[in-house]
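A single chain, nothing else alongside it, follows as structure tokens in the form predicted alone.
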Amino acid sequence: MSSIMLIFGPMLLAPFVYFISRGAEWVAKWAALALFVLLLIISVDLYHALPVGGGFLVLGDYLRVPGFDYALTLQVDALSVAMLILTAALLILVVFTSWEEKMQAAYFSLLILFAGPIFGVFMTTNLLWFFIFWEMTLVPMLFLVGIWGGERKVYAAIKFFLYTHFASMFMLVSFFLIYKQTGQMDFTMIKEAMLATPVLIWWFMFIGFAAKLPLFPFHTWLPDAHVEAPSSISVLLAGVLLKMGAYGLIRFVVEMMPATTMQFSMYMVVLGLTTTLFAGFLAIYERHIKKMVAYSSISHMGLVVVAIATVTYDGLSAALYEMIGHALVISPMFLIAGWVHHKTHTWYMDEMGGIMQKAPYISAIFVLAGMAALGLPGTMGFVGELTIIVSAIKAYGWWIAVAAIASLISAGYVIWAVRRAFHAEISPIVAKSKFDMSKPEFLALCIYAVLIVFFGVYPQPIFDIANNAFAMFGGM
């Protein structure tokens, strides 16, 4: 299979499937269910062609414009592929979890439309290809939250779109000043070429992919899109959507301009210190249960800033493992959130009371991902905090040790949401609830758990891509 069909191949598919299954929305779900699965097979198949020792797996260059360096070169490493298989898997578990959902055939049409685009962030190292695939994962996105959302989801959704774009402005901005100095709109060779780096264009950069993580003050989209978001969106949202953000940070940010993130990192160290604080004390004081896991979800990104700003090889492999960790433990709470809503049709914990007596597998589940969530050992929240706080310190002194209150206040607001939601009395809300769930979702969260355990006891997988992928970054 041609490379750039993993891209433009999802994109042709969504409207052939959108049209052939409006009479039986069956074919719609089984068809995304066959792509994803596909496409992860793929990305296990890519990362075991990389080279050896690290660098990038060429996979062609495709629409060149004689003249202009507008080709859309296809080139993946250890950090791409890592995504790729992240988001591959992620798609998966989203189908189980949407089994049910009305209107399967645009919803999942749309799903596939989404896998397009997020592989050629991905995939691409061309500067101006990898913002049209950037904005092209916002179509998508809109009219899932749109359509399928909560009460406010238009105005969530708009919000999303118009934030997230606007930021999006100063990247490209940033990327079009790095090709007039350079003359080059392909990572690889911009490396090489940009010996010094404008403050500006570091800056417009860290702007644009701050507020896809989203960093604090960048960060207020972030709980409207999850509040009014379907459940499983809001995995899309913070186990894909957020990675290209902290993806960006790494890729072009770090690797491309080195030296003068060494300069600034003090910025990123206290930017990232203050969204883990500040969105962990939102989430203590937070009675709605969904708003809380979405500050959770920002607390946790701020620590993947705080250990990308080492700018060495401890930091990047602990940021890229969280990434990915994030992305496990999030995905149930948020998926069980919306789960206990949709059965009890109240947001509030503090309306809610002995869920765990009507429910006490999916209960247990997320006592797990929120254990997790606080770091608990044995889980991938322990492994992900702990190497983020060893390599911070190791790179600024003890003082950064500062960042495990986030664990503190992490224990804070999981336990007490256990307390108010899962266990105390039976309230009248939850007595009178059927607790049903489908087979495919149930499964989906069985999958997560034991995610979430096995990399917890064995983490060396993911540390072996990151070893590939930071391999240059080893003496610094």
Second form
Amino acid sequence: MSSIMLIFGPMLLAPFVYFISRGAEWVAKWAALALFVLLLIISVDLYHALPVGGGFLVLGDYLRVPGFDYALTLQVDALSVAMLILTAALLILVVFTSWEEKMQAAYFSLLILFAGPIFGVFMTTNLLWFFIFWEMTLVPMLFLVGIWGGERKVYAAIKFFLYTHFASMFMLVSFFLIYKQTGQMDFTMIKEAMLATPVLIWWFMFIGFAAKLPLFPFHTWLPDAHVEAPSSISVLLAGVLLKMGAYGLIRFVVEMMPATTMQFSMYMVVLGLTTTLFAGFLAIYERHIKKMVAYSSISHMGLVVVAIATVTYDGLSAALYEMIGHALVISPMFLIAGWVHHKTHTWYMDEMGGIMQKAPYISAIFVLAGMAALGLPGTMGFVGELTIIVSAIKAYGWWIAVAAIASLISAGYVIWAVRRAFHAEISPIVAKSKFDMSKPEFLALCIYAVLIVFFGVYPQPIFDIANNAFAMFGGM
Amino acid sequence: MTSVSIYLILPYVGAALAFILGKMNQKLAFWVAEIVGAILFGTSVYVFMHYGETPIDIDYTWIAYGNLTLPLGIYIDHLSIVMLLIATGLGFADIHFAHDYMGDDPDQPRYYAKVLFFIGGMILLVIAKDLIGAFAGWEFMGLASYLLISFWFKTKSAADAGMQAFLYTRFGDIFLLAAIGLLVYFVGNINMVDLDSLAKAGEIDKTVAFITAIFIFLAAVGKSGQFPLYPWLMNAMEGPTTVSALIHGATMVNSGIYIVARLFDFYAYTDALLVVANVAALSAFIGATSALVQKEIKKILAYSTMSHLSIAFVGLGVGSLAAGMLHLMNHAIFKALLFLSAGAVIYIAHHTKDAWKLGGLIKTAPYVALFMAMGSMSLAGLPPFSGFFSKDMIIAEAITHGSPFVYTLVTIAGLLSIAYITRLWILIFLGEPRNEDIAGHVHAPGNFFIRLPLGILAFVTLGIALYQTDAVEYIVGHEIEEPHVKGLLVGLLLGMATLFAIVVGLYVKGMNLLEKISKHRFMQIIHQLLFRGYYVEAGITFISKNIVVNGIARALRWVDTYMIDWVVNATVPFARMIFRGFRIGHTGRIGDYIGTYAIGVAIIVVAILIIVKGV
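Show the form predicted together with its partner chain, please, because up to now only the form predicted alone has appeared in this conversation.
Shown next: the complete complex, the earlier chain at its head.
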């Protein structure tokens, strides 16, 4: 199969699925599941096809017209394949967790529609196409948040859309500036052609990706969007959309302009640490369970930026690990937070209490995911935090050890959330709620739990991918 | 090798099995735990018996990323074996004891799963070669401790106590995490064995060694309940007594001492030991004085735990690895005995924890009284019980090598132990029952599950006293010369006898006098100060509540809502304003358009003129 079908296949399929399944809604669900499993298999296959020792695997070159620079070049390296595998895996789990969603035909068609451009983002190295796919992911997201969301869904959806769209404009400008300077639009060509230190380009591009990550002070869209989005879409937002920002930061900022990045890396570290601590404190103060998780998500992405800013082999590997770890750790927390709200109809943790007595297993999974978020050994959170701290100290010196405070702050909000929502006496609101969960949803949560522990105890497979992805930084 | 795989796999598999099988049948959970505990203890005995000339030493690279590798090696030497015997032996005894104590709890599968997980963490800590493995074991225990303290999470106080324990110890742990990062960077080695030999050879920068040693000690302060992070240990008594016995009396709280002992040469390399000695001496004093006035059985024991851990720390701090480790070992055994006896008392009295509500139990439970008396005498440091030898040795070392501050406080703490433990024993067993309601319901404990472990522990407490010099030699690898301080023994014994007489006099014969004394205003202030543990908990709560949460976090929240997000939201009215400005021109009247058109053309013409002519 032509690899371009990975991108346009789902996009073409989506309307068909919608029209077919309007009469029989289950079709959409199973079609989505089948498609995402297929995508996962192909992604894993791609990983095995990668050249040994790093570098790109060229998949195709389309729309190449002489004298016209905007060819759709598809090539992947270990970093993009890691993102593809993560995306496909999360999409499968999202199907499980949306098993009983309303208006299934439209919902799952939009998910299928989302799968196309997100694969495009990670597969193309042409800046223009990258931008097109980047923006196209927003459209299904806008509808998924705006239609299936909570009370303030329209505000949140529009804020999310406009905010990230506005930030993308900076990115687009920087792409044009690059084109003006180098006359190239493809990543590999630009890397060779760029000689000068492009200060303006760097900052514009950085802002574009920082808003997606999100980095302080561009983070305020995220809590709103996450809170109003249905939980499964929060998983996509945190697990995939934020990773687009980190991916872009690594691919186009660090790999394309390593020298400039090193020049400004101190700003990145300070912003990353500020994000981590700032969001951590906000999470401590938060009564709203899903916002607490959202701030926790921001806090961890701050650490990813600290790792990226090292511009070293080990730092970037740690960043990639934490990106995957963050996706797997924060997702069950979002899902359970949303589920708790769905059952109790309250967002506020001080009105909950004693949920663990009524739903022990699901609460236990929340505790496990929380432990991973606070960096308990044996979970993915610990490996990410440890490797980031170690490589950041190596790159910047002893003072980066203050990042360890993040794991105290995260302990604070996680443990306090468990204490308020899950432990202690059953509150009146909890007493009259019924805590049930469909089997596929519970299965998805268990899969998350198993993955968190498995890759926390045995993290080397992910680091093998990372070592492959960043081998070119090995000599630095 | 087999033993190592048993250590690394069995506790976790056992925990899972205990939970799953226990869900089918409550009793199965206990038996799974009992068998796993027995196998683990048997493995430790086997390792002890078949220890070769050299330590078991396995290197393993856990993560290789970029240019860095993070190791996760195994190292079992004499020090580890002592800790392994303590952890698995007392763990086994504790599981056995829990059969009756936790017998009517509906959540037994969860209980045994957590206990086995805890034992796994403790084992991991003491067989780890690298700081990462040690940190993993350290945190596993922290998690298990949190889960077991809040085992009865239905009650708010238990949930609160668990949260407090986790956060207090976590505060220390982040320093250990930072120390790992710093050591990787500055020394390039986080192997504890190598760190010791590097320090011995003088190949580590002194500042780095001092700072990382202090960081690791801060983690130990949290875990071992030293000043100022001790209040969690007292509140941890909310958990089941079997948990307090195992985790908060005998094993986990020792891990701080163990890690300092493991890195002893690294600590001795700089002044870090001095810090250890001073902090520990202060903690010993605080613990001993606070234990004097507590009401709950378990809180008295908790403060005595704190005080005795500090005494062991002082032993290390004044430079004697042997004395510190010996006291750790002795203390672990007699404290497990005391806590389990307390558990038996609480079990007999239907979960009454207040010592002032008991009394006269010697008639119901003479054996428990006897075993607890043996534990108490060992804790008080009476010859010929084990506690005497190690405590005496530490005080002698402190007088020889320590500063006046250190040895004064540690001597006071050592002496006071006889006062608080005698008081406790008298309150429980002698006199008349103080609460008729409870006295009417007491029942005798069972033999096999309650009295047998107590008896064995009492026997060990007495028996191990015969092997004190062998134990020291085993731990440090050579004979050591005990310092002889003239008249120390006589002085200590005289002091103890006096205190013993005072306590017996007051609590057996002079209750009226005691009441009179305690009514005095000045005594009440002192009493409150000691009862509240020197208000350290209140201080920490104040800081975390008012400064961290309601201060910093609240201020940042304000910044987020009213500054950053305000700017974002303000773009909407701003944009609307601009659009309104544009809309003024769109009136629909043809005259307005022609006029605007004319003005526009004029501006363009002028602009062109200026550009063409001007430049």
